[in-house]
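Just the one chain here, laid out as structure tokens, in the form predicted alone.
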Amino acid sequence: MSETPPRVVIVGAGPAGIRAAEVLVAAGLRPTVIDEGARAGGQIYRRPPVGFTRTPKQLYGSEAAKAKALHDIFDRVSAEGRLIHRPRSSVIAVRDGVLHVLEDAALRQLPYDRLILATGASDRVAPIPGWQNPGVYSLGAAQIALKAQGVALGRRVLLAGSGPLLTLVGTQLLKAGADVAAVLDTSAWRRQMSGISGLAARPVFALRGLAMRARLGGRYRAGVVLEGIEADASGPVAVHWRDAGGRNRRTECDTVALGWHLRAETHLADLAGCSFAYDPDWSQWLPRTDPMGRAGNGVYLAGDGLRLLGSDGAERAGRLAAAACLTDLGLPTVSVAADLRRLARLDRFARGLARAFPWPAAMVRALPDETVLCRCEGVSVGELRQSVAFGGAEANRAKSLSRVGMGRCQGRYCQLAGAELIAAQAGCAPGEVGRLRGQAPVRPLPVGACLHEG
């Protein structure tokens, strides 16, 4: 009688988790990959609905033929059935070796042997006076209403932040004909060119940035400090800004997008029991692992839910996972030597970039008390500043005195700024404050879904 093959399953089918699978299946191994999308490419390739007419040319650019390679790649194993694909699927707890997924409704139970956890990234925000208005979207949520709707979010549109990103769907909203108000980056000129021997790692990478920003013209401005949002019944009106040279600016819009650059999503790698470091150059806590991914337990880390190295990164740390997987399982795997000087590079890349257009701690610790922290509960930046002298400077306790990270995000938004007014106010390093503990669900979940459990 033959061995029971080991059960390996994927979380995230962005360019980590496809080419983890791609290893995978090339080993002789059926693993199941879960994602939240109807189609797998992650955010960063995601598909639009089939019967879509864009090329991908038009909604990848340059990045199109790798784009669709790695589409092909996953629909090709899939359609032979040498994966699972669990499609339009949430994974909302782990526990014993057990995901809890959200599928149909319903809350299935799936056990695994092996877990390889590439969860991706989402935007890093920053509040402001006037963010919780309706309106007023991260820079992700502009680029995916592009991808997948080939739709602006608004006749009127305004970018405010900072990092690759910004540029990015700045140039993209152009070329798709919308009236992009302004672009605003935090980061001054000088900052920016402190970055500049990490971003030497990727010479062709970078020019591409600065002839996306030529595009933009006059629209972009650096060294900006934002004021806040001016907005009525509808929405953003327009947005109160400080030039580099500290003159008062105001911009008419009615959309606003905000992101500085990119925050991990490790709420998955919490419950799984991975452990974290404060990585002072990313301003967040990323998860620790091996070179490979192994964060122990039989559970392995990819892509920027782990370290936050692109999409090309993504990629290698993938298939980096799952050789880890096989070798640990005793099977044969690729050679790995070539994607580790890889990841290498892009790490001194992905630094300088964090050096270039770093997180706005400055601006976060002046925010008015009356400002907004967490938009899901309401919950005032005055508020947290008190929470903190009745409890001191831990993140735990500060939410639970102030309910500050308790909402449906679980902290997504709000946690860094929280972390960073928290550190403001007890003297004390960001770091220090320490992370708030992930919980489950993850995810909101239907109630409904609870008692069609198994």
Second form
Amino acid sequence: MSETPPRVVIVGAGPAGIRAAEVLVAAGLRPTVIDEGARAGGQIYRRPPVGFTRTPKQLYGSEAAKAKALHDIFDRVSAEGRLIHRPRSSVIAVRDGVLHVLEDAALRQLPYDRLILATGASDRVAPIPGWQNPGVYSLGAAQIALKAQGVALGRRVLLAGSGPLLTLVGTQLLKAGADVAAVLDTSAWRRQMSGISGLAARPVFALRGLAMRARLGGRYRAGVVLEGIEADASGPVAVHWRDAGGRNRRTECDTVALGWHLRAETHLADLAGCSFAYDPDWSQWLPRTDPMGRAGNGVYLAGDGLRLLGSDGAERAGRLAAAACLTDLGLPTVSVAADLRRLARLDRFARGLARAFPWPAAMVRALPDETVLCRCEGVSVGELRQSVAFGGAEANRAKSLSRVGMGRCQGRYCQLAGAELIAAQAGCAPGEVGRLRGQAPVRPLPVGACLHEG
Amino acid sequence: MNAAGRLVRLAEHDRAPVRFSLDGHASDALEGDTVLTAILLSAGAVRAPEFGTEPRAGFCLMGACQDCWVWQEDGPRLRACSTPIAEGLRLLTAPPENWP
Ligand code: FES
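Output the structure of the form predicted together with its partner chain; the preceding block shows the form predicted alone.
Below is the whole assembly, all chains and molecules, this chain first.
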């Protein structure tokens, strides 16, 4: 190694970031790990605050051993001083090899030679009429509330959407003693079965899914159409939906959690100059890398922020990205063949899932004009449709005309529905309307922070 | 007052109490609660809306949507879902009077 060791920074301390750090540390490097969480673990293996007493088994179920292994390795290496952990820190911009990091309400600069982005994913949410009401959450929020705080988001919770997280959160809430009003899956049984060939790649996972389904009993309904949320001043009162037979139904609840699988968190990859391609299986734009996760320019991607393979895939992708980084630094590295093979298998499986539990394109296209599309600023579906009629079918132009995607969440929870609606107006596929360009800061910047820049 | 709250505690009841105030009223939480949890155990929302008519109660709980920023009587705004509650915090669901 040369006199000054290379500065490698990992963003994200979930399964991908932790495994990447482990590989770098084993090679003798001392990476910096920046993470928004207070404790390393990421979302799916998120740890409750110190002083909470539920066991890993209670928190992570069948995945407890994996969660514990990740937490332990990170804590050990961190305690030994072999990495620099910067928790509660957000990277808000990347420019010319420098990260701009918001921590302790101050903005700091952190130059890097190599950057591994393991930024994870958030819920892929589709708007439904009434989703702007207080008491409507993302599915992930319902799980975080339970896991990290030991609370249910309401007295009677209705879950709706599609994907493995839907049934998982449903069974976790039931088990913890919450009142689950219904679990409404917009994917039809027939559609779910068509993904089965991919699911055969992970029979245990697939069987676990069916067992969870059984535990939900009559609460679980497949092939539903969500009509909207009925609410009063304090929040949801009921969800209106149509069952697979087309009958109108109304289920009372005081809380709704929505999610259709995941949306890769790619803002930083975008700012770091990665290129993107539209992935029709996932109905979203994903960054492009080589099989190891190399994006070029000293940037590497791993985990759900690159490919939505879940935590097992993220662990492997993290190792691979770190191995690629070591190779490019001219350092010896571990063998990658087994991880590459496993990752390819997980990719087939995940694509099967994506097709079995798809994005609800038809439901979004049929939204009434008055539905709120941007819940940050209250922009309606009709306003976006008008902007397309006026300015054409291009995502960035529609954004500047309608302000959809300009609010506090920076388009995280509206841009996929927005693209779907723009495409519907123009009679094309959502991949053809372009990709919203990421903009810094990717997190809101308190005015005071700029005064502490350094 | 807890009857009006949105959230329901299901586990982890055994923690030290923390006192804070919400819109001038004394309120209790437990150590390790986030500001969001602390508020929503006794209230229906964390802040008044800036657009539209619906009050805000957070959405993602993972620091991604920025729906949950709350005011303090003094000091900077806080992202409620990622900030732990602390003894003596004086939180507001609407901007303080002197807000520009
Ligand atoms: S609820 Fe989304 S950032 Fe706090």
